[in-house]
Amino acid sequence: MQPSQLSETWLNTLQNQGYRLTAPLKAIVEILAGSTRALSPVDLYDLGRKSTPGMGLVTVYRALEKLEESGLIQRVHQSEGCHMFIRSANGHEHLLLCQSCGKTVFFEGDDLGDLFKRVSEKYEFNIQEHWLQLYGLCAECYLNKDGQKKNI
């Protein structure tokens, strides 16, 4: 779904639970939707301030409680803390996330369920939902401009 149909199917499943469609709500909604990278809410903030002035960061924090709240964003764990947020995953998908830059990047992993298998056997557990995030550092990171690694 492009940034701008998937924003706009945000906007109106925030409408349809009753919340106002303010221009700091919509600007939030916006760069979330069009992100390919976890962002904190002073990165919303300072995004968010060129296209509306007036947004002020508790405005922020309030978007990023309904947004969460509505499922539409999820929060990126970290070894800081779970600070960051993008897009929620579409159905069955896992999370890549560059530890230099913030990118992220979704990928389906249906071939996990021998893992799963395997480890609620052995620990008698009745394994009912999984998340899994992937730390590392994406190509621009990784490699130079000539495609080789970077001296890291």
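Heads up, when I say rigid core I mean the largest set of C-alphas that superpose within 1.5 Å between the two forms. Keep in mind it's a predicted model, so treat the numbers as computed, not measured. Positions refer to the first chain, counted from 1. First, how it differs from the form predicted together with the DNA.
Core-superposed comparison between the two forms: the Cα of I127 travels 2 Å or more. For K117, the Cα coordinates differ by 2 angstroms or more between the two forms after the core has been superposed.
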Contents of the next structure:
2 protein chains.
Amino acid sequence: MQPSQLSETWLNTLQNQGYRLTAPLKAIVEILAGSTRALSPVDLYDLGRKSTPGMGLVTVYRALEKLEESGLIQRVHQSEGCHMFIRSANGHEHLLLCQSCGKTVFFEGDDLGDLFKRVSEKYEFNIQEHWLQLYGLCAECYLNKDGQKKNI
Amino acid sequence: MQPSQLSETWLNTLQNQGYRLTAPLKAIVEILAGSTRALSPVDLYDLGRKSTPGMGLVTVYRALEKLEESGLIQRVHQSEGCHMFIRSANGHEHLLLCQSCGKTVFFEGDDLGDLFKRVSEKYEFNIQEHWLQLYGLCAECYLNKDGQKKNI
DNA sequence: GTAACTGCAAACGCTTTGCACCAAG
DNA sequence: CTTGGTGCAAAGCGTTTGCAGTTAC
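Go ahead and give the structure of the form predicted together with the DNA, now that the form predicted alone is out.
The complete assembly is shown below, putting the previous chain first.
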């Protein structure tokens, strides 16, 4: 799906949930639906103010709440903190993150069923959720390894 | 390894790193090395003050910093927040958490190599770290499913 | 028209820092 | 004796809340 299509879909979803489509919300949806990197509230505030200058940081937090509650975005957990957001995984997708430039890719991790079965039997747990993330360096950052982080 | 043995090992490690073995640090090590549940700084403060009454919350934070830096404990990430700590995984262990009572178990998840290989080739990423957690209900909580959470 | 949303300012809670005193080595 | 650790109080920072005005529907 193209980013613009995706943001249309998100806006429809939000509207169907009873939320009003305001300028700040549209700006934030546009950014998040089109981003291949996880973004923090302040990132969204800075980017959002380019198209919607008066927007406040509080509005970003409130939009993130709606988007997360509607299942459209998810929090990204990293060792340095858990303050970043990206579109939600579909189905059995999992996140792969570049530790240098922040690029993210979703991959299919479909073959964990056996592991779950073994673990749930061995430890007598009813497994309800799982969570897999991979961290590494993307091709570009691996080749240009120079110790300095790139900007978004 | 028995909990008391484990805390001896941790204290040796910490001493070898140049840290001094003080009463509050010993108390915190004892608690964390013996716990099968993830604990928050305030949990540690409350538990620690039973054996070391004057201990301050700041000291807990400073001890956690040392323990995390030494690789003895790790942060536990959950949807509600990432403020809990537990002993570090050894080798290829991963965490399995009960969403009701908070009990945690480490399991071996050794067969992810193939997945990493496929993903790293397909997306041209050099994978350096991975992270897998399972969430569910332990046998006891699953049987007593009554909607209410139990205390530690 | 009315309820949800907005931006601002203030409050909040968790975590870190500055400091004078204390104790491990 | 030295220097890292301690508890306290205050500061810091990301996030949430209260509120009066605004806007989507």
